[in-house]
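What follows is a single chain, given as structure tokens, in the form predicted on its own.
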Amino acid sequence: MTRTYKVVVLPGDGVGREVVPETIKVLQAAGDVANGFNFEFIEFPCGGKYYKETGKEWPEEAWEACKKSDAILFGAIGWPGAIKPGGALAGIDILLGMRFSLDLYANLRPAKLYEGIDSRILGKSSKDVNFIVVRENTEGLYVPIRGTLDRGGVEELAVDVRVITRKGAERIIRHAFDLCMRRGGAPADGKKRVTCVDKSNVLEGCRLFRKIYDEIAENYREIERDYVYVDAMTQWMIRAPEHYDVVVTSNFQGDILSDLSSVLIGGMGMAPSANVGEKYGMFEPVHGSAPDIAGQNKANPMGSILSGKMMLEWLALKHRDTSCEKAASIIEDAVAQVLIEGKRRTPDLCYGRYAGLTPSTTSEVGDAIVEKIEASSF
């Protein structure tokens, strides 16, 4: 019997409302070609703009739908002037709330430079950049243990508590090693390698993280160990990306490093991500809501579309569904073909040898990918 996957769709704010529809269009096309499953998309408004209009971050029924879903497709959060009492960004509780409440402990952020995108780093090409940052997603500096000291109307002190636990470190590091086993190795030498990024020369939490890394690595003798301090990683990741295969690190450090890695792959518009746990998965582009270009139909949908591809890969692994795996490959091949041809690309990719190209719209790029999918020989 053909399986139907229930996917909750949360376009959110800004360009999220433009790139997510393109992702759904591509997912449906790939599903039709793969021919082994169906989607039921259930969409809810959410985010800062919705908060300004209604006083709520999302409809009450959205949370229950997320808990009953097979996967969640997320757009972006953040809208000018949408600030909650106390100063928090309206909508951020949805994103962080799902990460904690659904225990989405692994944030996966691939950095892959596709042929057809000029590297912004001199001397690097698509043969050099193909690694993934595996970031712990439910502790670190983002745990809600924080506060300020206000005396006489003056904020004098702010405290954010960083938490590193054995449970949190063990499962994210094990996830990184298991993921490495399924990959093809680092571009430079083909070796399967997991790089532990920390600041263990200074911080106790990082010392614990590295200790647990070493304990778990003992069970993966075929994978090479690698260690880098996070400050050094900011240069080595750019200078020698071909050395890296899987990078594992804590929450805050991973957030920064994975954003930095976007410079290697053509920018934030090309950056997908997955937030996954044992039961639930949420998939979103890294680029944010970009209100400065919202509504102009010029945001790059590829980060969101590749997040949809990651959703299919996760569903394939979780449910042993080869048709989802096939659909994921179809999408990636279609994206790669559009980039290689160089005829359809949004403004963010019109640089280097493509500087003179007339930019395509968001929907034109989505249409081009669908055309490649429909013409695929799978």
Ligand code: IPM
Given for the second form:
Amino acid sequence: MTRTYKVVVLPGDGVGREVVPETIKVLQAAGDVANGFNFEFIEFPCGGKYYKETGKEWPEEAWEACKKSDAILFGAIGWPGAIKPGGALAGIDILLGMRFSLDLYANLRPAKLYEGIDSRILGKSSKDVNFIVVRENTEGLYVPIRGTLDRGGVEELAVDVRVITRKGAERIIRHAFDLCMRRGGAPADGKKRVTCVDKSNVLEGCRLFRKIYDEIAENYREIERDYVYVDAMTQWMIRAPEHYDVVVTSNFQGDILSDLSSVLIGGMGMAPSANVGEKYGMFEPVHGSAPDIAGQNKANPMGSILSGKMMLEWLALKHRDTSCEKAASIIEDAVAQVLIEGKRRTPDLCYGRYAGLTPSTTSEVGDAIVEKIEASSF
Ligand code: IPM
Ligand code: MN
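Cool, the form predicted on its own is there; where's the form predicted in complex with this ligand?
So here's everything in the complex, that chain up top.
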């Protein structure tokens, strides 16, 4: 019997509303070619703009639907002026709420430079950049244990507590090692390597994290151990990206490193991500809602489309569904071909060799990928 995957679609704000429809188009096309499963897409509005219009961040049914979903496709949240009482960005509770409530403890952020994109780092090419940041997603500085203190009407103090637990560290580090086993190793030497990024020269939580890393590494003898402090990592990642294969780190550090890594792959428009746990998965481009270019059909849909590809890979693994695996590689091949051909790209990729090119729109890039998928020989 053909399996039907229920996918909740939350385009959210700004360019999220432009890149997500392209992703659905592409997923549908790849599903048709792979021919072994169906999608049922269920879409809901949400985010800052929706909050301004309705006073709610999302409809209640959306949350119920997420809990019944096979996967969630997310765009972006954040809209100018959409601030909740107390100062929080309207929509942020959807994103963080899903990560915590659905226990999406692993935030996977690949940094892969495709041929046909010029590296912004001198001397690096697609042969050098293919690592993945495995960011812990349910603790660290993101636990909602924080507060402020007013004395005599003066805002005197603000505290954010950084929590590292044995359970949290164990499961993310194990996830990183398991993922490493399925990958091809670091570009520099083909070695399987999991790099532990921390600040264990200063922070207790990081010392525990590193200790647990060592315990888990014992069970993966074919994987090389590697340690680097997070401050040093910001330069090594740029100077020698070819050394890295899987990079595992705590929440806030992973947040920063994953934005930094996007510089290596053509910018934030190219960066996909997966937020996954034992039961649920949510897939979103790393970029935000980009209100400055929203509504102009010029955002790069590839970060979102490649997040869709990650969704298929996750479904493939979870349900042992080889047709999802096939659809995922069809999508990646199509994106790679469009990039190598070099004719269709959004303005963010029109630099270097492509500086003189007339930029394509978001939907033209989506169409170009769909064309490749339909022509693919699977
Ligand atoms: C990200 C974003 C979020 C985060 C924000 C929007 C809460 O920066 O997904 O990296 O900090 O995790
Ligand atoms: Mn971030």
